Structures are given as C-alpha cells and as structure tokens.
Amino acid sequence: MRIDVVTLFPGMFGSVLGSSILERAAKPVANPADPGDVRAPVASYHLHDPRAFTTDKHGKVDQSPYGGGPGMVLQCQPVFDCVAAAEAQQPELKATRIVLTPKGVPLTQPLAEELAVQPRLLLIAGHYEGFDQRLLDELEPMEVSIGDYVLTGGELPAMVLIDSVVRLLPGVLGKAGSHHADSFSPGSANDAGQRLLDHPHYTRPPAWRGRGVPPVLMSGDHAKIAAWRKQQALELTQARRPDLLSPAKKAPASLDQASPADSAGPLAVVALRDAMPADADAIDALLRAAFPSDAEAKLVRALRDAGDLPIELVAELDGRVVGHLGFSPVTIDPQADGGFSNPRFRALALAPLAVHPEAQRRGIGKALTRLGLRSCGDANLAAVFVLGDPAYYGPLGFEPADPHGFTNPFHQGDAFRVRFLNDTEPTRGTIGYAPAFAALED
C-alpha cells in the first residue's frame, strides 16, 4: 500500500513512521528460518508540503476568511497542486483521498478494515480553520474524524489513521491474524454480530501485589476459557460502552428467520447474544413457560450453579428474553468390548433448548442452535450430543449416535444424536452427562 500525506508539517511524521510496527511495514523483512525468504515492504510513506506549490512570494498558503471571523483558512491552489503532484508520482495507483477533519465520519474499526484493502491512500491534513470549501468540492475526498474534539491540525489524526490501517495489512504484525479478536474487530463479535471490547488479559507471574490470575485461565479447559473470555468481553462492553449493545446495533436473527407465511406473527428484530448473570431470572421464567414442568428450569439452574454451562446463549426480542440454549460437559466411558480412548476428543451436551410459546415458529430455536454450534467449533470441541426430536435436529446436522458406538443412560434409538464438529476420531462408549441432568428424572 502506498500512503501519501499532504501536510504543512512533514517533520512531525518522522518518529512515528520510523518506529515500531509502522517502520517494519515499510522495510523488507527476512524470515529467520530462511534468510533467503525476504518479505517485501507492504507499505510506503510519502510526505508532501503544500508550501512547495504556493505562488505567494512569502510562502503563505493561508488567508483570512471572507465574512470575517478569527483564524486563517487554507487556500485552494497550493493544496490542490500539491495533491495533483503527489498523485502524478504513481498515476497507475488510484488514490483514495481522505481529509482529516472534526466534521468527518468517525474512524471506526470497520472503516479501517475497508481502507486496508485499498492500494493507495492520500491523506490531507488541514490546519488553522481548515480548507476553503471549494477545494473540498473539487477534490471530493472522504472526510474522516478521529473523535468529537478539535486539534490544532490534521497531522495527529493522519498518524492515527495510518496506524489503524497499516497494522491490518498482511504480514505486518508478528503473528498473522492477531488483530482479528481486538476490540471492535470481527473476532470480538458476539452471536448477535455486535463487536465488543476485548476481554482482560493476564500473564506471568501468577500472583502480583496480592492479585491473582483467574483460575479458569490456568485450568487447561479451553471451552471454559473461551466461555469466560466471551462473558468478560460482554460484561466489560455493557459497563463501559453500552452503546455498542444498543438496539440500533443489534443484528437480526436472520440465519434462520421464518418467512411471513410460516410465522405465527409479524417478523421482528431478534438479538442473539451470550447470556449474562442478570438474565438468570428471565431464563428461569422462560423455561417454566416453555415446558410443562419445572424440571428444565431446575436443570439449567443446577448446571449454572455448578459452573457446567460454559456456553449459554439467549434470544432477546424487544428487551425480553424469548429463547435460551446452553451446553454442558459430558464424559465418555469407553465400552469394555471395543473402541479406544482419545483424550483429544472433547464434547458438550446441548441442554434443553427453549423458545417462549409466544415467539415460536420464527426460527429462533434453530438460529440459537446454529450459533451455539459455531461457538462450540470456535472452542475447538469435537462433538455435541443431544437428546431430541430427529425431525428437528436432523436438518441441523445431528446424526443417530448409536451407529457411531455411543450409548446413554436416558434414551435409546434415534432420540440420542451427535454432531461432529471436526475430524478428531471419537471414543466409543457410554455418554455421561453432568450430574444435574438427573433433575430431568424428577
């Protein structure tokens, strides 16, 4: 990527562009394992001073504003000629023109992602009271702001934009894809598609000034670690940036939204998200409304109290919890007459799936299940087991478990099903559910 900057103060950029990640992006980098394997620079920086293009004998590029008022305004001619000269240096690369101004659209992570796939950016940093409007009308640039405040010039915002974009270019960061799960990034999104703040991070030593590391992070249980991180990200976002979870930013449950002809009521926006501790009472009420007895409500409560719901999702409609899905750990005891044990084979059981009677036949249950399975896959699980209707779970990829050599203490036949999430070879044997599942027999 070529990055041009039109600025009255090019000296401000040297230490920023010549340091750390931005410097490395502009240099060839050799592979330590193979010195002959050299990565070409992925970015180049070019600074252009409009003062070199002014016709004023004193080198002025600004004048007082028509209509009066404080401050000075940058003139059209020197900036326009500077932009034209910069673009002429490599005309085959079409430049995306960007003016840094408080009046612009906010610089967000999605915008940075869009800019990172452009071959060339040309950033125009204003100063004083800004540009003559006729220049902006002629150049038709994108106008970008880094926040709701005013700085003395556009140089610092230009550096911020460069940093946010260049770090996304392939090969710039030490580990490919390490930016994927950053705050506001695609990997931070919850199951409703809302991009969240990043979860807390910890490293050695395990204790510092009387403060320890959360035990789950040292448990080795990757499913519980993934669930903890998702929950922490959600709670942190709720506390510090609730606007990111506002209804206007919630994604509809369109993965499996029913058509109007099949729906029991009008279509509405349904948010799918991770369950939070504050949802406990609403989930309990939902389960009691969705099932004829309170066995399922007791089960979910017992699983949660025991810490056996590493993945728990809810569907929310108009601020009301109308759907719930949880996953609990299972154990697999190999049969004595055959099979083998594989410690890499890790699995969860799909706890009771519930949709409120008033919100059924809208695809909410299937959407919850699909997103739950995706969460299981992200946690590197091998399989999910379920006791359920073959007609319902079959289209979701669940197969009869018996042909694969699995048995269970609750049901026999097709009601006991399995969905494999990766190609890890399974351990045949008896499936043992979390102890709380005994509540179903009450």
Given for the second form:
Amino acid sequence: MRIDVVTLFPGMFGSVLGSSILERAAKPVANPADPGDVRAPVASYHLHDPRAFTTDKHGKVDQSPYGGGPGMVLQCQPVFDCVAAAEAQQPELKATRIVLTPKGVPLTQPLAEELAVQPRLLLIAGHYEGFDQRLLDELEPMEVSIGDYVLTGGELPAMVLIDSVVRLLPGVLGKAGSHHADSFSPGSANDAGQRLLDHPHYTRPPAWRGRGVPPVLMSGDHAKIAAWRKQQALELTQARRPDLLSPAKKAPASLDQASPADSAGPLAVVALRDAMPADADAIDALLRAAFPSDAEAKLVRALRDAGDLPIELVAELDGRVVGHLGFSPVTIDPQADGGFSNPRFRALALAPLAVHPEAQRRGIGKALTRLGLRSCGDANLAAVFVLGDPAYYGPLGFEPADPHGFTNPFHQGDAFRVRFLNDTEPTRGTIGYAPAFAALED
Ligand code: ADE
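Alt. form predicted together with adenine (ADE), vs. the form predicted on its own above:
What follows is the whole complex; the chain from before opens it.
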C-alpha cells in the first residue's frame, strides 16, 4: 500500500513512521531461507508539504476567514496543487483521499479494515480552523475523525489512522491473522455479530505480588479456556461499552461515505463483515431482490446449503443486509498433456456477487470483493477464479485464466479469470467447481 500525507508539518511524522512496526512495514522483506528472494515492502510513506506549492510571495498558505471570526483558514491553491503533485507520482495507483477533521465520520476498526484493502491512501492533515470549503467540494475526500475531541491539527490523527491500517496489511504483524481477536476485530464478535472488547491476558510468572493467574488458563483444556475468554470479553464489554452490545447500534462508518456524488441516496453507512448463521433469512431476501435471473440466486443458495462457502461476507447498510459475496472451493485436475499439479495451490471460486438494487453504485460490490480477496490471502490461498465481466473484475486484479493454462469445463474466453494471491507456483489444469456450481451448469 502506498500512503501519501499532505501536511504542513512533515517533521512530526519521522519518529512514528520510522519506529517499530510501521518502520518494518516499509522495509523490503528478505526470505531467510533464500538470500536472493527479497520482496517489496508492504507499505511506503510519502510526505508532501503544501508550503512548497504556495504562490504567495511571503510563503503564506492561510488567510483569515471571510465573514470574520477567529483563526485562519487554509487556502485552496497550495493544498490542491500539493495533492495534484502527490497524485501525479504513480498516477496509475488511484488514491482514496481522506481529510482528517473532527467533523468527519468516526475512525472505527471496520473502517480501518476497509481502508487496509485499498491500494493507496492520500491523507490530508488540516490545521488552524480547517480548509476552505471549496477545496473539500473539489477533492471530495472522505472526512474522518479519530474521536470527539479537538486536537491542534490533523497530523496526530493521520498517524493514528496509518497505524490502525498498516498493522492490518498482510505480513505486517508477526503471526498471520494475529489481529483477528483484538478488541473490535472480526474474531472478537459474539454469536450476534457484535464486536467485543478483548479478554484479559496473563503471562509468567504464575504469581506476582500475591496475585495469581486464573486457574483455567493453566488447565490445558482449550475448550474451557476459549469459553472463559469469551465470557470475560462479554462481561468487560457489558461493563465498559454497553453501546457495543445494543441491538440498535448503528453500523460503523465505511468508505462509502467517501463519495456522496456516487451514491444514489443520502449518506451511506456501510459495514462489511463475515456472514453469520443468523443472516440466513436476510441473505435469502437479498438474493431474491438482487438477481433478476433465478439461476444465480439458486446457485448461491445451493452453495450456502451445502456449506460450500468457506469464506462468506455480507455488507450491512443501516442494519440491513444489502450485499453478499461467497467463495467456494475448486479442484484442479492436472491437464493430461504434461500439466503439473501443485498440492500447495489451493484456490476458490467467486460465487455470484449480490448487491441490493437500492444499494448499487456505492462501491459495495468492489469493497466486498477486495475484503474477500484479503481474507483469501490471509487463509494462504493461491488463487481465486471468477466467471464475470472483465471490465468489472480487471481493475480488481483478475486476468484471463486460459493463458495461464487453466481451462473451464463450462466456459472459455476472457470472462474466465484468475487472481493470484501469493507466490505459489501456478498449477495448470481443468477447474472443477463445487457440486452446486456444476449442477447449475447441467
Ligand atoms: N483534527 C483536529 N482534531 C481532530 C480529530 N479529533 N480527528 C481528526 N482530525 C482532527
């Protein structure tokens, strides 16, 4: 991920971006087993100072507000030109623009998760009384706040946002997926899908200043330990953050608030999460509404009924399920003509993507696909196949599968596409879908 920051105080970022995990994420990754195998850094940081772009002969970037009032307002020209210059570096990588401001939508864990699947973020840190409104109208950034308090500028919020996102990038935290059980993270969710605070943790020694460790943690009984942790997380959440357990809880903010111009209706508040058993009826209703052809709905239903969607996500808008995406297993039969099969090459197929007609044109389908691909990468899958519109799936990194030596018993041509997820050597062969897929084609 490329991260650009537009800031009048680039010097504030050095120690944060140059320390610990954020520093490590920006370093090339060497493979200890193979000194020749060095991978590109997971993240790169680029700082840009609007002062370098001002046309004011005194170097000013701010002026007092029209209409009077305290403080200074950042002017459009230097910030706009600075953003344009930043984006002109690697223009093929489209940036998600974000302005840090106390007036923004709250930064939450689900929002950090969505940002973590974007290829590039461009953060704009304000100061003084903020920006001239015309700059915001022109750039149409997402506006994000890190909490209900006011800081002297957007630099600390920008660093907080960077930290919350970069730690989610694949390979940044030591153990793959180790962030999944954190407070507010998908793995912390209870059966109702509510994300909870993390349970307490203990380590050596077994007694310290007269304080022991809960005996269950020393019992070696993993089922009991899991149940104890679940209970502790629930009690802690009830005591400290009952709002997280309230059924009327609003879905957290998402990227879709970023582009009101794109959206069909009022400001959208979308949450993306793993599908749960309790979603069954809502998913069924969505499938009926989303697919004009009954065949697609039938296929997704059959895959769900057969338990053939090991990765399955939903999008929620105002508490209503408006998007669904599942990934089903595929087998790869090596080609008779000298093809080879690699047992480490595990792949899934993208089932038809459902977005409710009233929630379309908000980027929900693409956000679901990106998040799903990330989950597949975390699960160490080698590739995902899709039968779909090349114009839609091309920008998501899918390329024609036939030239890579894959064939599809039901379909050939550009719509049969593959997205590779890691460096596993490709296997060639004929794709075999989960039985429900195959049944549909008969
Ligand atoms: N700038 C000043 N205060 C802020 C906050 N709470 N969040 C984001 N940006 C800010």
